[in-house]
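For reference, the chain that follows is the form predicted on its own, supplied as structure tokens.
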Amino acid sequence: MSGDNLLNVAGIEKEGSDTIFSWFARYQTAKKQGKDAANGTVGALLEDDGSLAINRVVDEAIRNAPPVEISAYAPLAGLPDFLDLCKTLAFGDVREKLETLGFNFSSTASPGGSGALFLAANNFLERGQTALLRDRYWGPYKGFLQNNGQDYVTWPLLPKEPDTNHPYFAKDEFETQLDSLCSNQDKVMVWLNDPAHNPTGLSMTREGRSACLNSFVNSAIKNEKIGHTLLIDSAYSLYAAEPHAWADTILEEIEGGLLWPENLLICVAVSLSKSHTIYGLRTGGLVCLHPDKAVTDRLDTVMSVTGRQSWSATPRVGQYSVSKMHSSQEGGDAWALERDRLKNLLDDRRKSLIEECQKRGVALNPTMDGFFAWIESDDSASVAEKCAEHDVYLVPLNGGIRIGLCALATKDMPKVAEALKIAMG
């Protein structure tokens, strides 16, 4: 193919276009043709009139930033106030309780949550090793891993045999995959997007989180020479009913006697794109939790050097503006009011879609929080094409259809449900 003699092996293997953006382009074409099209494609939160939803408090804080805070480099690891804020965004009020118990945090700024995922892939697995994901996952996970020379395996989003104790965690399959990885490599890493999972909107229950954490800890104890990293992708969590659900579970289990072996690390990938509606400013961070300060100090150094070697420094203005805004009670409360308004918008849309689908016998997956809903399909491309015939544009992915509640207007839900009924029929 053209350019093969210029590209390396990894470059030659890269092909195709992003499914989400290609379907968004089709929606835009339909609108230009004057069709009454419904947009369930994009992963950004839109108002009911189709304009980008922007947290006005965050917008004001950014516009009031001094010129030097816009133009200057940030420190390689990130602004100190922002690094401190990331720990609180990741763990909420539980942070102080964990610190009192002797736990320590590392914190590194990154270009959005994507940068945090790259930091993890680049440092917690060797090239040639394999990560563990749920079988419904955000598509770019694959690229972050592959660009670090890594592969992945999956466990099911939902258990094949329903478990009333934890209906949204496939414990047996998770443990089977963990055992398999531990028998083949000296490090294991799990990426878990919860609560408010992309692409389904699923949030695990307290019992499911507890079972998952204990399975992971038990694996680390049983395989003491194998590094175990559990990364919680919290991209949408601040729109969930329990924004710091994992922090709560971690504290509960520790206070209940959970052992924390030296080879266990828990990380949270923080993204301000959604929670603070500053997608284009590329602001996020990776926060890591461990009882040994020597470990977290080492991670601070490693992640800072990785950032320097990958993107130099994370953009400064988002770090400065958001940390300054949250530094006062008034600023934090004002942000929360706007965040709550946007959360209510999502909640209303989800409630309406569920009701409209139930009326028509359309079987949505369990969906509770965040930007998306999901319907399983073995032929998702065909279903999406049939929906498009009825001017409803959704995203076909591996195993099903992602429904962007974040982009759809509340009034669109009967139209979406009807298109799905026809397409799935």
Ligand SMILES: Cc1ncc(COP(=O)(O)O)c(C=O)c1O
Second form
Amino acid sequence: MSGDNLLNVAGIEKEGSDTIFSWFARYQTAKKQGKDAANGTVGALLEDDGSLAINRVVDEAIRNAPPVEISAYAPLAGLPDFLDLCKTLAFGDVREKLETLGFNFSSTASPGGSGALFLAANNFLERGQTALLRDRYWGPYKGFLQNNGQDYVTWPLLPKEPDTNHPYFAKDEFETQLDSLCSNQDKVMVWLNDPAHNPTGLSMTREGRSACLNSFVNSAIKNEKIGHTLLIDSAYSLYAAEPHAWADTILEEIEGGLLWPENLLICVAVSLSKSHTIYGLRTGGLVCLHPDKAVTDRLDTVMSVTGRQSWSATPRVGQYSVSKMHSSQEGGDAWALERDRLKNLLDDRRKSLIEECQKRGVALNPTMDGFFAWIESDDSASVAEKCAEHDVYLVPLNGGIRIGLCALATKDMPKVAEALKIAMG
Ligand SMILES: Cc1ncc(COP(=O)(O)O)c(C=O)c1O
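The structure above corresponds to the form predicted on its own; please provide the structure of the form predicted together with this ligand.
Entire complex below, previous chain first.
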């Protein structure tokens, strides 16, 4: 192929994955042709009229930034106030309680949650090792791992045998995969996008989180020579009913006597893209929790050096403006009001889709929070094609169809459910 003699082996392997954009383009074409098309393709939150939803309080905070905060580099690790804010965004009120209990946090700014995921891949597993992801996972995970010479295996989204105690966590399958990784490598790393999962909208229950955490900690205790890192990807969690669900579970378990072995680390990949609607400003961070300050201090150094070696510093203006906004009660409350307005858009759309699907017997996957809903299908491409014949544009992915509640309007839901009924028929 062209360029083969210029590209290295890893470069040659890279192929375009433009499914989402190509389906968006098809929606746009249909619109131009005058069709009453519904857009469930885009992964950003849109108002009901199709324009990008913007948190007005964040927008104002950015516009009020002095020129120097826009132009200057940020410190390599990130602005101190922002690093502090990341800990609170990741752990909410629980943060202080954990600190009182003697826990420590590292915090490093990154270009979005994507940067935080890259920092984790780059530092927690060796090249040639395998990460554990939940199926379904956000497509780019694969690339972040591959670019660090890592592979991955998965455990299923839902248990095969429904478990009434925690219907949304496949404990047996998780433990089997973890055991198998522990018998092959000296470090394990799990990436878990919860609550408000992309692409399904699933949120694990408190019981599910507790079971997952206990399985992971027990594995760390049993395999004391094997580093155990659990990374919670919180990209959509500030739109969930329980935004700090993992922090709550971690604290509850610690207060209930959970032992924290030295080889256990819990990280949160923070993204401000959705929560603060600053997708393009590339603002996020990696926050890591451990009882030993020497460990978190070391991580602070390692992560900021990795950032320096990968993208230099993270953009400054988002860090500055958002931390300034959250530094006053007023600013934080105003942001939260706007966030609630945007969350209501998602809640209304989700409620309507669930109802319309139920009326028609369409088997939507469990979906509670965040930007998406999902239908499993072995033939997602042809389901999406059939939906398009009825002017409904969705995204066919591996194993199912992603329904962008973030992009659709509430009034679209009967039409979406009807198209799915015919297409799945
Ligand atoms: C599951 C998930 N994690 C992380 C991200 C990171 O987003 P960003 O790099 O824009 O912060 C996204 C964005 O779409 C996502 O869907």
